[in-house]
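Next up: a single chain in structure tokens, the form predicted alone.
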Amino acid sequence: MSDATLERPADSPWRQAARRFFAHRGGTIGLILLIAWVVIALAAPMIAPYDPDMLVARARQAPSADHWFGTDQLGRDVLSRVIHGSRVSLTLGGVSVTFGMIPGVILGLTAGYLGGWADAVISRLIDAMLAFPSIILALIIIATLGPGIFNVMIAVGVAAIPEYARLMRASVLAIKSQPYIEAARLVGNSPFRVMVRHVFVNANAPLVVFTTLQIGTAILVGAGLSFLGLGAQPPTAEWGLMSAEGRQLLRRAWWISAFPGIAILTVVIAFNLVGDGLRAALDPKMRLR
């Protein structure tokens, strides 16, 4: 047999995946957009223009050659106060989906395995903290902790545990009775070793599309949270705090709360398109279609 013959080898699920997902339009534009706010908030140092808490011109000074966006109701210019404000929104987004991920999976992935009183405790549990509206829940534990930027990752990631809770739960009990699981249970695994080596590496495509579009929930929820006065603090550079300082000033100097409001429009679309890639990407459902 000639080596022309012989067939390819095929391609692994990741490279499958990532074709899939680059097929996709709007998650590849997505992608781009995320990519380049990434790249604004590392480098907001050496490409913002000004000082973002420097009083650089006369207060709600027109968008113009020098100042792109403008100037705000006390001088200072409002593209270099947005590039840094891309910083502490995109931490705020990770830090906090991080502190409501990792509680979220622990528990979900013990309720679903376990079953039994666990199951019975937990989801108990989930059911209280999903009777509250999580914008509800995270001003009520800020309300607790006081404002502060810090407080409302806390809050906005205590808020998200029960959603990823619900979600590994979920995923969890439709994986644990595959015969693999049974397989591997038969071999001499321990629990521990079957839940995180074979139930949650076979669980976590739902997870990561869904970590993507709550990312974009909590910059919303941040900016909002913020926007209350109950968020970040002045004069930080923070996209809901500046969208909250230039609410009376709409009719005079738009741009002051304008620009940082689209700045969180695309950020919370490039989220969104991203999860809808990595859906069409990685649920067997979709591949169907």
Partner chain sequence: MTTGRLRNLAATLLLGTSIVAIGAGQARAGDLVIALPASIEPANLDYHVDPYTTTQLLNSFLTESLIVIAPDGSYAPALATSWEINEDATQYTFTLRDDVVFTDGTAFNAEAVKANFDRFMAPETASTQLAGVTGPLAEVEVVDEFTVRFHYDAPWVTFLDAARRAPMWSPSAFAEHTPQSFDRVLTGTGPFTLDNWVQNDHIRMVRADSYSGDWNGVAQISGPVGIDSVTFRFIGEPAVLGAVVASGEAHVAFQIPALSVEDYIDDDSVSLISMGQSGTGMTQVMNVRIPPLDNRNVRQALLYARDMEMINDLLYDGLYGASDGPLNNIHPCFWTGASDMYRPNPARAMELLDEAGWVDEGGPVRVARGVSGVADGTPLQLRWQTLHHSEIGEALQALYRQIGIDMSVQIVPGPVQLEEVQRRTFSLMYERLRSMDPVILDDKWNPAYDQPGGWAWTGYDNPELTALVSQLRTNPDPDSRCEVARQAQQIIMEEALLIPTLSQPSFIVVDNRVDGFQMGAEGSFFYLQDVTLN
The other form holds:
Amino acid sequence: MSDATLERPADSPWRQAARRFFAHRGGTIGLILLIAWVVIALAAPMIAPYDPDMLVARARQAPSADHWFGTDQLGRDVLSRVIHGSRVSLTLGGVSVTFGMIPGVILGLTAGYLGGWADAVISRLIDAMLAFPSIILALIIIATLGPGIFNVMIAVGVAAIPEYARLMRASVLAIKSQPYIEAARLVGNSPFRVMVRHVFVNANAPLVVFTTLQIGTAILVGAGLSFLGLGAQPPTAEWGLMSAEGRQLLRRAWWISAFPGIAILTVVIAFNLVGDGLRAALDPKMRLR
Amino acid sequence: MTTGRLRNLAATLLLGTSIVAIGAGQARAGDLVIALPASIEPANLDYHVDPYTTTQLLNSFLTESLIVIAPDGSYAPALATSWEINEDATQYTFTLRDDVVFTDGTAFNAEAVKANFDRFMAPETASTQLAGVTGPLAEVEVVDEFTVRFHYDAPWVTFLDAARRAPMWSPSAFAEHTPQSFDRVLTGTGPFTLDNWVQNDHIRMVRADSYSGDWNGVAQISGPVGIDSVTFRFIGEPAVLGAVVASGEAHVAFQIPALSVEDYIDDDSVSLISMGQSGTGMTQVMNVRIPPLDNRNVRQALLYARDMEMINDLLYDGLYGASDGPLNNIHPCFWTGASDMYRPNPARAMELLDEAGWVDEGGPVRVARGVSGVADGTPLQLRWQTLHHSEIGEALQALYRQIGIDMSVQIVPGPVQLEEVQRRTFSLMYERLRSMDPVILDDKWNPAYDQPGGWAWTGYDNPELTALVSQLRTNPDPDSRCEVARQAQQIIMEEALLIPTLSQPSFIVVDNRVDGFQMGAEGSFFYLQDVTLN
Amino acid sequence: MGNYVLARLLQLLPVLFLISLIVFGIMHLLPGDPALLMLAGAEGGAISPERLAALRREMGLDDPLPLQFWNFVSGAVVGDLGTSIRFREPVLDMILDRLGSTVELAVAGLLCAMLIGIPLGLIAAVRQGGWIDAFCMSVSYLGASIPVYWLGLMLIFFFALTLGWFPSAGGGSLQALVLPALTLGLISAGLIARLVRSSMIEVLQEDYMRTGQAKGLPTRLLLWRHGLRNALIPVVTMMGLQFGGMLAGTVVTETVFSRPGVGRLIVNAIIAMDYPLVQGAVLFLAVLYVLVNLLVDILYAYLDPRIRYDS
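I've shown you the form predicted alone. Could you give me the structure of the form predicted together with its partner chain?
Once more the chain from above appears, this time first in line as the rest of the complex follows.
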């Protein structure tokens, strides 16, 4: 096989994956939504009509031409706060997933590669950590670290470690038994290096899919923590916190709680759709459907 | 659609369904349902053990104390018919009623009073509040069957406060239980007996038929109460608490949020009660040990930069009470000078900050230039930590930002509050004490109480102020106590040791089908002795 | 079968040990002094250092950590999870008091999830590719992406505050269970619908279904007789796993709806820093989760003889 054939667009595996992704209607919609939110987050100061932390109008005004999403309990513009909140939530999703992925992947690789005693210990540890519902694990970590948006990222990330470790371990075990690992060893290559390369190439798909879905979950859990009063602190424009602050006013000013909730919904749905689209594109078993 | 119309529509809908709900038998005739905020649900239902005001309130439906506070704020007879205090306030003698029986049939007498005081003063009971209020009680003497005398070695001027707080339980009943488990029994004199308590949900009490209203100076009706039972439901969501009377889920809603009050103003089927609570109001005490609040100019700037009237309108439709000084404005010993001392004046606040060395160099936040103990260029940052009502902090945060102060607002749980106070690392910490007695100024400003469990947090030590507040412990004369308290308040305000904010009144909605619902002298308690349901 | 159960139980021991180690470890990283919290009054009074020291000794806080851990584990084994700081009641009693309400909510939530999820998934599978399919899948995505607390708030706003159909808070009655169960159920309904859909599609492509169709058997009969039963096997497994997730979901739901339950107990205990209560309740939930999962596995092995477990 020459290099030239590899570069031919029709045969490129990436092209194929992309084609499969865009054939998945949900994935396409999700990607568009996601790009829209990323653009909103990046351009927040330019597109937000007001300063999100300033008292710009009478408090608790219903949605109007001046304030599309109304004003909150202090007289801040809800639309501007929702727009700025996208930065917080997307950062939370991204950073916390990194916090979970790195230790999780290392644990899973080690367990799967070394096997035996190390595998037994790590596997039991993963089982033990999985026994804690993620929100409760995150809650007690927050209790240790204290409230605050950065601590939420750590807590949500740590809560995801066992899932990552389990995923990686399974991938390693599947690949370890493949003949090409044995072949590589016979040729004289370091089996570990071969494995890491192969594992990363082959475990890429589930890892990418899981990470995409996990970002959505992280955003949900983080907002839940803020809602319980243990996450972001005022005046941070965080969607969970905004919903929580508006709950006292549900009857009088529903918009304070409603719009941040819709914002979370659309972001998380975007990640879920993209995740499923990626699964369809990358997972060979899924291709059959 | 405007907010108003939307709200009216919602109200109409609610009203329509409320009839259905009652008709469906949600509130059985004779069962009074009272909704309370879940945040005030006690952890232990026995006020001998638990420190919270709600516990005291709930206990008042199960039993009486020696004396009671009448709606006009004076002490009235309850289980004691009369009392005498000796000159130097070291001996308190109570003459008891001779016709009182506990609901388990045992008689109430001087021995029972002694047994109750001995119980909550014993270390095993680990009483927090009541033992503290009772202080260094030397002896409880049973003079005869219906006379009891309390002895102190040194003057203790606030004993009547302890006497009206301490619920009297049946000694034979509590002898059978541990101090911790008795709270599921609580055998008292009535008017109700405890039926059950499902934690995080409700408490139900049923009528005690042995009760006589004569045992309580506040009750008008003699004999047992006119309802079968009373159920206290704890509601977590404030918006829901505000709506339960309108939706027919409860007859009475206690301490509804200010922003729900408007829903009931034009409603003829309910009465709306707003009642203040004397005390310190909601304050943020300043930690004067560390910069920037070790400088009086900075502290005064914080007071000049606030506008509590505006914030009250913004957040609470102007329904909260004013609290301009170390005691709130409705406190009998409030010093009125506090209201004029720091009228909103952002310009003056900025001057004071400049003088203190916190200068505006064009950025959004002022920075230090020649402030002692602070590196040049350090931004002017403060932390506002509070247990609740963080919206007040958020509103002030916006005002302070305009004069170049970067203030963060943090809701902290009670234990974290204590932790910060212990480590003395806080800058502005929420503190509220509630009492009609000015002795709370001693609790809060006497450096002797700057220790674990004490309430003197600010770190300010001035012999003149300490001498003044100490007198509140020993001086029994009400008028001169208030005078002393006013002088102390003046010093505290001149030194700007705290940010007074607002005072939270109790808003109570009572359905008109309820007759005889009686508020206490303070917004934190009410009486059910005379209640009937139509 | 017996050996399999025994092996699984033995495997559980180190997991349980690690769970208790994690709980204990995290609790000892928490800031704050439990003895001080126990003594600190709410509205006044001072605490003497001697009293504090005495209580610390009494509570065993001065013991070396391994001894404290041993006391914790040996107590937990015989059902002694310690005493709550704030409530001064045995932690286990407090949990058991509230467990009924939480299980009730979780079961009702699961029921809601099935009642909504299974029909949605079936319809979507049978009408694969049509607009009904698209609609069902949109609903399932919504369920998976909606914040629990927000859904709860909106249901309160519409059905309790505006329409007045259901009570907005509290426990005890069936009526009060409707909104919280719906909140919890809608979240999992999406997941179940998607699972039912995909496993039904798989079943529809099986040979026996095609043969059946070729033989001219009525489609409806085929669907109900053969399709559904086979499609539901993975759903049953999933539901067992979901039940653990449901217990977690109750944390937020109970808070929003002011229901007495274990989840709300934990949240409040964390906020009030009631260490023994947090420690005991978290340990209890984790062990419960592990046991429920084990039960599901065993049930599954029992029900489906095709699966063999040789470990």
